[in-house]
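This document opens with one chain alone, in structure tokens, the form predicted alone.
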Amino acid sequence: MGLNRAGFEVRHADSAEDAEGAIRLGVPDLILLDWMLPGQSGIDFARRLRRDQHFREVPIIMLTARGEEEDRVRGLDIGADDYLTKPFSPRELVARIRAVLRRTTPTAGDELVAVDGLQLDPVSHRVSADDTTINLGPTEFRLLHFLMTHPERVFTRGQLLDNVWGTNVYVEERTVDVHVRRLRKGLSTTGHDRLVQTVRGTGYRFSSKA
């Protein structure tokens, strides 16, 4: 309740085989893992996280009573990203996970971004594909951006809406809807519009896998 009231959207599992079967539905942003579950521990499920290459680069911040530091060291060594002991207030565990975010969460930036084949130049501007220039709307083209410097991550409308119109501009979640049209559209004079994929039920992802 804590998690939704500061604006996160919040999955939960009670157990790690619940949650690897909703991890694999779409990526999620940040995974928040008590380190006692029932069955395979937080720290197990932990460490076969890291193994895996659809979800090593996902932060992770453990949540646990155990407060000694050989514990905690024991957690970052696995590959958390913080580690938080109980009890602990919802303001602390909200701006440690804003925190976490802020490290890992990659940036747009003005570095050129290619995948397979696509190139996407926010400093000139342009999106081309093997010598063809594609032509894209403003909106498009930040919608490209945002997808392609976060691949493989599946976006709900109302994430997409906050991270390339902005919080504060209000506008309908089907206005995505049409936007991704435009640029489906758009990418299609070179085949790529296969790269914008929908997650029936949930939203869109930008991956180069069928």
Contents of the next structure:
2 protein chains.
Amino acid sequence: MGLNRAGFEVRHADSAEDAEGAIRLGVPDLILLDWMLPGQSGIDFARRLRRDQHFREVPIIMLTARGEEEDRVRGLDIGADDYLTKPFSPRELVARIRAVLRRTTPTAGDELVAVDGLQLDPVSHRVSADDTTINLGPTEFRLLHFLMTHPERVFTRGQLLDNVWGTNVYVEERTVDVHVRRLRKGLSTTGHDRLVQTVRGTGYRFSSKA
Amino acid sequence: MGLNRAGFEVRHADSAEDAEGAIRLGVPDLILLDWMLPGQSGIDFARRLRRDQHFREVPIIMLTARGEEEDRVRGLDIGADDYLTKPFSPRELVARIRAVLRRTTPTAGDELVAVDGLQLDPVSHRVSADDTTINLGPTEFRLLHFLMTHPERVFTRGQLLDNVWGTNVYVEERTVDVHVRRLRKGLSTTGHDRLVQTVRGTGYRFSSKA
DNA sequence: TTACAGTGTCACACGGTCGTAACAATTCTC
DNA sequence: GAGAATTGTTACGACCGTGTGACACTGTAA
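Same protein, different form: I have the form predicted alone, so give me the form predicted in complex with the DNA.
Below is the entire complex, every chain and molecule, led by the chain shown above.
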């Protein structure tokens, strides 16, 4: 198919069952999924992937025979990132893979963030304020990390769910409130809870301004 | 094409030149671009858009005839967000548009507006005047945002209801008066309430002139 | 197994916000 | 100037959004 030649490492499976095994050997960067799989439909396979927290984030490109419009629409609804209609050329396939990877793998930042005496270090996975260590749960940590790296900006609960919990996850929006509450509680001992601000009718914002 | 029926506002152009004019009337949320344009190829048009800072962020979906694989590959390289191969159904088109908008909307209509020391930032959802933060209710915020982005122009109460409250909402016109009052109250501490002006017999206007 | 931390969801309470009516003030018309 | 039309201002009830505590569930480690 020319994928190896293009510099990708490829694992191949002939059925959904084989694929299951293959991806558990190591989370792939991207899944190329034929809509017509023997034994099990590709849509079920994709749906299952989206429910599994380990693979929820893995982008999916589906391959469809021409005319299967129903499947394509449903595929996009499920959260497939792109599709290709057969027949297609290796060159086009490579281009699409690059495009999808470009938008789904934003460079992860390991840099230390500090605002107003509050300090978060992704490397040591530690939060401290005025030389006091602050204990946060995993979700609160990711939430704070995201907010601190995107300050002075409102986010809706939906956006926070996408960015902190991950896309293709079904969680109530109000759950965000509860985690904001837990985050604030953790930050309250040093008064840094004021940095996490409510924007009524919209969502939340991280800001050092009053 | 069914786009209007799906709730989108559509502007149409038959050539790249017409399109140029159309988008300068107002930055669109998304551009649907046919690859085969009379006079100028779609790819050149797209490339030019990507270089223009006003339109760089606007997502592009391109429409290609089947078999024009060369173009599709180049289109993706340029940064088209998606493409559709003819023939396609209205339903699929709508699904794709929704998918693209879902990915890209966080960066739409968020430019900072500033007039005469008064400053409104949609991104951080914050209003400030002379370095003082001003607290406004959600409706007052939207009202001010609309007025500031359409300055020097009278709006009837009905127009304000349509644009700020939304169409198909039954609210008394006099309600606008009350919210204008609340807005003015918020702006009065810094004297910016003078920017919100009454036009007797018609409605209200935002203007820096006396 | 038990203990426990982490998570998601719900129910309730509180406060903010909204729309409306009523009255006061202003401006226009005659 | 009188009366009418228009707008400003205030108060109030209803409702919506958010904060908060409690609880059930899951997975993990002891």
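For clarity, every value in this text was computed on a predicted model and none was experimentally measured. Positions refer to the first chain, counted from 1. Take the two forms, superpose them, and find the largest set of C-alpha atoms that agree within 1.5 Å; that set is the rigid core.
Any chance the CA of A95 moves 2 angstroms or more between these two forms, core superposed?
-> It does shift by 2 Å or more.
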